[in-house]
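Okay, so here's just one chain, in structure tokens, the form predicted alone.
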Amino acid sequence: MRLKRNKSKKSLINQANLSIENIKSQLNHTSDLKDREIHSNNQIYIILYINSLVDQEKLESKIIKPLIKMENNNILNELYSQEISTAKSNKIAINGLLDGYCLLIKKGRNSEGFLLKAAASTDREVSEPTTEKTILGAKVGFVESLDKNIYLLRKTTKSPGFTVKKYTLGSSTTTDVSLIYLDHLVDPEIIKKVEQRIKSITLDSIRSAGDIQDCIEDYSFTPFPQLLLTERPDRASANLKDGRVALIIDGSPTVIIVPATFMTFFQTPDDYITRWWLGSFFRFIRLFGYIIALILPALYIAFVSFHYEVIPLELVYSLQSSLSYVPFRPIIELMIMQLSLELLREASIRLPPSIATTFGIVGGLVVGTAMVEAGIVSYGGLIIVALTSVSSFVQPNIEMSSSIRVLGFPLMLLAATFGFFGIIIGVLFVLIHLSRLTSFGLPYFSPFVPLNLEDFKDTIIRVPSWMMYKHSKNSPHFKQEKRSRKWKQDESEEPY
């Protein structure tokens, strides 16, 4: 029966010919959906709208009054609104008034109206980003609004080839999505590679920026993310400016950027404002730290439990007195401790900050100090898992960082049933795993697989702006003038 209905109202909202009875019935005559008569030189008009989208100091100071007091028929003339488009079917008008726009109609004359943006304005206010600070970077976030997120990405992009294409996803509720890219910059093929999976999307309706991910990533099943979010518009247009693309949704401030690499994911703004070598050392730490954060806890096993030799002797025996009061093996005592760590990080998320401070605080030292005075766990674990922890939050990308805490649990059980020989099986797996992966057609363990020495110019190290006077293999259209340092030339040729 429901079935019957909701066939019923699609052929409804599908009528060529407007009916305000018609879109009335498809909105379930909603309370907030309102409709005025409007009397203007000798004409009477009907405007409907959502109250509850609508914002009503605009709705009468820039559409109902200019009505009353319009002196000919001409509404594209008189009328301020910001935006006005013809509507010629139901379906459009509905589309207009969940958007928040009035729907304008000649009353007896069903065949035409007028969409008029009368919006309300509930954005909040431009902020940094909480999960991606910087130190000398620009102090501005993406926010929930599409339109104010195009803006902020067009004002740190200025080009006639910044390009926008608008999608419409879902069917049973609908959410705008935005295709930016630099048109001189981007391959064509990555467009039509990125249109096409975002055609296939059939979704009832798109809840985040994770939807889309799910559907257009190229392995929904590797624990390494293939596309990069990101909340800043500066590393966003840095983005485009290498040929990349962003999708902007309605609704969140995290924009995907395709496609990434491996290495895009250790790349921060403060890299490019801070001086080269000081950017590549930043960028070499995150690596390390990646590594350490990956293989430390096998490693610690694997030594414990199978190689004392490769130990100073006067560490094996401290570590040997503080595991002696241990009733589980290393491998338990690492599980537990992870664990722990890992409630306790999600735990700490849904705090609020003041709170979840204190409870870090508290969570870290005193239950880690308990638990080593009452030999669940050793000092040489608690020592352990502190670096790791460590090491995980000096990863700029929450995503990235997310994989090291699912690999380290498989590494630490080969390390603990085979030894160093399972932690090498682990890792080369890993990297196998790594060189198999693309992200839109680019190999994603690029440049180290295949190999790019080109493309090194910013990966692990980051040299002089200069000397990039070619980037990577996704902008093959991007060429910069190698003659930036002439002034160098032209000084040492002056006569003294």
Contents of the next structure:
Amino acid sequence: MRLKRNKSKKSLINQANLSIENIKSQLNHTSDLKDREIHSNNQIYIILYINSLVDQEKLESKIIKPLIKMENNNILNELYSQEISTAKSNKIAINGLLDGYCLLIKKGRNSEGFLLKAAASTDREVSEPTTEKTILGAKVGFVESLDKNIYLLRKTTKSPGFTVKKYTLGSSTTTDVSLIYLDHLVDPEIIKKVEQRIKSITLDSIRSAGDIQDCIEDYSFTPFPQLLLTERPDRASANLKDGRVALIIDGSPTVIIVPATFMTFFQTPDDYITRWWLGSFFRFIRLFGYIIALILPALYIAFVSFHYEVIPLELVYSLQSSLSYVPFRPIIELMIMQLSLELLREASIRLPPSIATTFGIVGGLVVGTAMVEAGIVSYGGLIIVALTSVSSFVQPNIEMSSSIRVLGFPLMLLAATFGFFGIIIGVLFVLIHLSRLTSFGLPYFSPFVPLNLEDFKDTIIRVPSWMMYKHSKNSPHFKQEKRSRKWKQDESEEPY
Amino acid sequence: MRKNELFLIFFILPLLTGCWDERLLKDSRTVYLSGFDLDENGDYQTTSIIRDLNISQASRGEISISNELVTGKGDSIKEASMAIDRSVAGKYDPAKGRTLILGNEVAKGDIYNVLDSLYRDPRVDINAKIAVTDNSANEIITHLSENEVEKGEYLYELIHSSEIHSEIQDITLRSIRTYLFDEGKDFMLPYLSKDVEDDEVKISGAALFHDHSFTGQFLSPDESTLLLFFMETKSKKAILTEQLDNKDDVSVSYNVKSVSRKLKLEKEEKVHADIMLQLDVEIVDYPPDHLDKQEMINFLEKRLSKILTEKADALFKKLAANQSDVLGLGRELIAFHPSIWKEIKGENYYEHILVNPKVKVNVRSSGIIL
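Could you drop in the structure for the form predicted together with the partner chain? We only have the form predicted alone so far.
Now the full complex is given, and it begins with the chain already shown.
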């Protein structure tokens, strides 16, 4: 029965003639669909709109008022709406209505109608992003509106090459997605790949950036993110200028950047604002923190359960004295600590910021020391877990920092069964896996594998901007002139 | 299918391993000092200090140190340590033993009998220091366990600082093995004794070894420093003091900055080894002063050269008497004069060697005052 109804609906939509009755029935006579008859200049007009999507003020002042006062019948000239288009079929008309347009039809001439934009807007103001903080970077973050996000990107990326391509995804509810790139910098191969992958998405509905990420990433079963999600227009813009592609999803403040390599996740806008050696130092710290967060718990387990001869003598005694009160194996001890820390972390996200601070102190300090005093964990274990979590927070991207937390557990298990040997095997597996990953066909672990020394300029270290005259291999189409510091040469030639 | 099988194998393998070499730190009793003795019956006796740091239950954070003295006897070193293992709670683990003491009786025998079991254990700290004592190791260790509780690695630091001052040869468990199995080279170990007056363990010199065993003779710190010069293996610091005149009671202290040795080996009736040693010294203590005058420098150089040459003569006589070729003349012969070596090689090849040392001192510096 239902199937039949759907079928009849479809046929109605595809019907060429515009019919108010048809449109109403296709929208299931929803009660916020309003219509209004207006008599003007000996004509009867019917305005059809969805009440909840339309700004009443705009509708009245920009459409209805001019319509009543209209003296000739040229609608396109007389109405003040931003966008006017003609709708010749029911399908176009309905899509327009759902986007916040109102449909204007001359009574008696059902073949043609006008779609006039009068959409209500409840966009949030642009504010500082909360998850990706910087010290000196712009205090601007993406918002939920697609158009506003494109505006934010365009403002920081002024170029005629700035290209926007719009897609509508979802089969039962639709979501607009925009693909943005700088035409003169981007590799056409990548654009082709991204477009192909986006077009192949046949999800019912798009809930968030995550849905799109799941569908277009190269490998789903890996802890490493291959797409960069960001809230920062400056970060997105910098990546566009590197020849990458941005995907903006309507209703989501996170923008997807593709393709992303491993080292992309270690770059922050701050690196480029501070002087180069400081930027390089922080980037090095981030990489160091990543490694620490990955292997420190595993190393600790290996130390105290297999290889304590490598610990300095004085440390052995103090570790031993604290460990001897702990009834569990080191692996269990660390697991307890790690899991309780994950609990704290997860819980503090849901709390309002004012309580979260108190919670952090009570949860972290009080519980931590009490656990040691009660003999559930040792001082050593507590230090290790604290250091690990601090190191994982250094990573600027949440997705990447979660990947270490996930990878840490199997590594701890390996360390508990095989000691150093297990850690080496585990790290080797991770490295091999990293070298095999690709992001939109580009090697993920570049510039390490394949080795490309030229690209080290903006990965582990950040060299001064004027030295980055050759662009990375990801976008071979662009070369910056090596002239930014020509003044130095000129100055030294000047006679005094 | 193949993937699933592989996964299964990898999943089950860790569970199937029969011997799991996990050694939990909390279960182990780490040794920090061990000594070996030989008793009248020919049994080995191992004495060890196991150190415990206890966090007292009442007031957390308060750490108290206690030393536990354990001994075990057996026909071999391993048996003796097994005997200890049985008597302590937890696992007896020599991995952190940084110093080994050989009792006098053990040292006079073949010391490799003691070291063998240590070399076969992969966990033993190969950089451990070895020392010989004038009495039994047990006595020294008992004394240390009572008196040096708070001093950490007392013995290790003691030996190490002597090495820094060029008073004894830098020898560890690792390096001693090459000397033991080198037919043309001997070595010396720090010689510990208990000072009765101060009630403290001290290094009284360097014990001379011949082949695998202690000769019973030891060199005073001055003598061993001089010997280290002849071996060209001095450390950064090497301060010596000589009395210039027996009557005037004037003495000079000097630090040797660099040494250079020229060795000439000739076969006549015996093998003659002419060693010419040049020392560049810095005067660090000389109250009569006037070091700005060339005559004074000349006088000092001449006098010091003479004194040191005499001392060196006495030193090499002592070495010859004990057949202890610490200088490695045999090794020199093997390397550069194999024909001579062929004639004299054997257990007591040192009998055929006559050393004729000569020392020349050059004063290079006199500190920051003239």
